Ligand code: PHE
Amino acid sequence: MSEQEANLSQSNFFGHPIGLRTLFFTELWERMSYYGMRGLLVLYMTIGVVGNPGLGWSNVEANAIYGIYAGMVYFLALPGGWLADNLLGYQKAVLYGALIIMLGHFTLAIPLEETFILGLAFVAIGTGLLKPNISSIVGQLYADQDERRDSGFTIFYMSINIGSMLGFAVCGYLGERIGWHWGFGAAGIGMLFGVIQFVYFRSQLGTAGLNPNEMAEGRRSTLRLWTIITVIFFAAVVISGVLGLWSIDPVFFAERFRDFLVVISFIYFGYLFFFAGLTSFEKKNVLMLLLLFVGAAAFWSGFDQSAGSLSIFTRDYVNLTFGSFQAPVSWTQFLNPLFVVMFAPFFAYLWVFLGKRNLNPNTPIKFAIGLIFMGLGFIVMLYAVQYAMVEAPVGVQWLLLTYLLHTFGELALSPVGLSAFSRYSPKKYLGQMMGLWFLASSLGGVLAGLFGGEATESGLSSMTPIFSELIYYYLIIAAVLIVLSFFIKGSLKER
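Taking the sequence provided, give its structure as one chain in the form predicted on its own.
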């Protein structure tokens, strides 16, 4: 470790390396822009809200497009991780991604329906560059055996939720009450703050994530050329679609995208296991990460209902009047990040407390706990739907309890999953493995759009069967993870 790196490691951000502060605030502003805009999407695409009409698309179409967008955001993390590993380094990938995200939000702010999909494409591409690589830098701030690692990722995770609270509060209010494109524009301004902050404090990261993997310059030049050709091809596809030269049914596309993600995920895991030249210890870790991948995809397919079916349920069947004030629909999504900020320190302390007593559950068990909480949240929603069938609107307390349970599940699963992929991934594939972690979110996002469309297709009558299926889905996967946790665990023995 160089003298500069030693100084940065000893610098203090709540007992963690000083570079965590730079990443904390970059992530905060990026999540402000992402969630602030995402909270408006389905409302904008459907009938809108009282006094502010939307595009008038059906619930099924809007949820499918939302699912495709959410899936694309995280699917592009895989090539984003590859670009960082081989061409850019993690720090440049984060910076370029932030700039493209900002461009996307400002494109969405243009009051034209024709630029809507183009803006979403820019945000998805930029997020694919930023998300996996900022998490990879967080992991590189710590040694593998550093007990602060899980706690550090949990602190980092708080930035996501502080940013999303800010996004829902600002973008949600402006979008619903002033105009949809005002909300999208506010998201762009938030990302501008993130870019400025990252550039100004980037030196605090030292050499963490500064350079790509070592390789012959000739090979790097070849990869750079093929990357440029690929970017030009996909740019032509997107632009031709924006110009109306081709179109596709969003539900059909979402279903094929789901199938593609499943196939590509297992092909890549298969490549790592059989053809990547990994040691036996690394293969055991990859097998555990595959289990976590399945659990994470299942979890996010329910969690992302917050901006899909649960958002429509809130708009149509929940009383949001408090005295003389009518709260924006998107403000109910404020509950989840608020609960995360409240309870993240408790979960961070809990794992440390249990670890000191040799009682800390292994990672698959923590994932099972997260899935059980997700199932409990949908049990609450089943009762809310039944009450709404009798007399609507229902009280907001149903959403409060649902989001509280989902938050407990998120805290048990998401920061732990980030840490596990950072810790147990083969070192030379770290960026791509972080991309695989976000590919689970991609698959979950697409499934969320499909489930959400089915749940809202016929109003309340279609919600009960879909929510019931989700409950069984979570409990079964949780049970499988608990059983397999006794046989498949991550190992750092070889390191």
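Rigid core (definition): largest C-alpha set, two forms, superposition within 1.5 Å. Just so it is clear, the structure is predicted and the values come from calculations on it, not from any experiment. Positions refer to the first chain, counted from 1. First, how it differs from the form predicted in complex with the named molecule.
Relative to the superposed rigid core, the position of the CA of S151 differs between the two forms by 2 Å or more.
Core-superposed comparison between the two forms: the CA of R315 stays below a 2 Å shift. Once both forms are fitted on their rigid core, the CA atom of W351 lies 2 Å or more apart between the two forms.
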Contents of the next structure:
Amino acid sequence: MSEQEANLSQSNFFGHPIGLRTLFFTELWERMSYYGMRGLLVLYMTIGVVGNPGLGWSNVEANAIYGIYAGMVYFLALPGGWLADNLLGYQKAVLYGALIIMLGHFTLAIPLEETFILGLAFVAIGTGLLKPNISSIVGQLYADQDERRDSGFTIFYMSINIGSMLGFAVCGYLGERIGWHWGFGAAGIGMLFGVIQFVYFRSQLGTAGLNPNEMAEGRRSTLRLWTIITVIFFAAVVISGVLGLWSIDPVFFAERFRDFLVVISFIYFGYLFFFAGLTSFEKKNVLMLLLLFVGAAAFWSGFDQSAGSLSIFTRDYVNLTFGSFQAPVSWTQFLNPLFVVMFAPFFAYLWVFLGKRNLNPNTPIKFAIGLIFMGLGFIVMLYAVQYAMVEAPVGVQWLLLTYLLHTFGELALSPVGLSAFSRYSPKKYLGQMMGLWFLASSLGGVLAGLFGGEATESGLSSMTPIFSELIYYYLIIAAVLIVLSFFIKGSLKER
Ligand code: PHE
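Moving from the form predicted on its own, what structure would you give for the form predicted in complex with the named molecule?
After this comes the whole thing, all chains and molecules, with the earlier chain placed first.
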């Protein structure tokens, strides 16, 4: 054991490898910047908030751009993961990602409309490099049989939510009260703290995620060359767009992006099923993962409306005055991460409690529970909309309840989904299957933008029909998951 390794194995972070601390704080600052900025995004693109006008784009357009952005962020996790696997190694991918994200937020801090999309593009690209790969390093801190792995991921999930609370609080206040670009700048400063911290403490990761896959140098050079050509091509496309050489209707683009994501997901599942040479047992598991994929995409399509339609509803129809204090609109988004931190231990305990009595629901049922909570959250919104039609503004308790239900849904679905994708995926395809898990979030993000746009197109009157439609569709998918869970019970065995 080298001196460095000996030091690393002695120091620890809550009984975990010390490298987890480095990743904890990097992810905390990254999520602070991501959610802090995202909380402001749709408000800024539309009419803004009282005393602080925005760009004045329509609700439909703003939601579509938000959806494209949210979708891109997780779609780019696929090339981001590939680059780390094959060319960069995970540690470098995280570092470069963090730097690009920071550059993105600082670009957004420039008070120019022309550089807005460029800033978003940088944040999306950087997040694609950072987000999947930082989770991979968390996994690599533990030996295969290390029992601390799951609790390591739980601690890591806390960093995500503590970071987002910080982001909504700081960027939300600065952006809405001082100026939008101050909020975006604060996100950049947050990411800067993350970068400094990562550079300073990176050595504590030891060799976890240090090197890319082994391969012949010749092959690596070829891959590098193709990567550079691809990057130059897409950079040219984005830059020519920023220079105004082409433009595209955001709703049209969001719809095509949605179609593209659906098609590539099904092609990939089809390939796995028919051509990947899987055993019939593995095929059954792939079918179940397809089912979970649909459930997860549907779930995020509702969940991600927090920063879209729900944010617009909050601004226009919710009373945020407490005594003489008027709370910023984006502060209401603080509720989700707060509830996650409060209730995550309860959910973890619940599954163990039920498990001991042999009552632990299987994964599709947990997904159905997640979707039912999502539906219930929107049922509460239907009441809120109804009351707002009679007399606006309505009290903040409606949002409190909606976000509480949405968080319960998240806790039933998100951690379980992640572990199902790592457990039931054919081993050879593990990395790519994790990519599919992110693809479900990506599709959910675009759909959230499209639905959110339709819901807010003509104020309150468009909300009731769209939210009702969404409720039906969540409940139908939940019902299908419940029915099918009986058929695939036999296949739910561990590898
Ligand atoms: N709050 C989670 C996060 O930011 C949401 C999420 C779950 C995102 C799964 C992507 C994939 O990490």
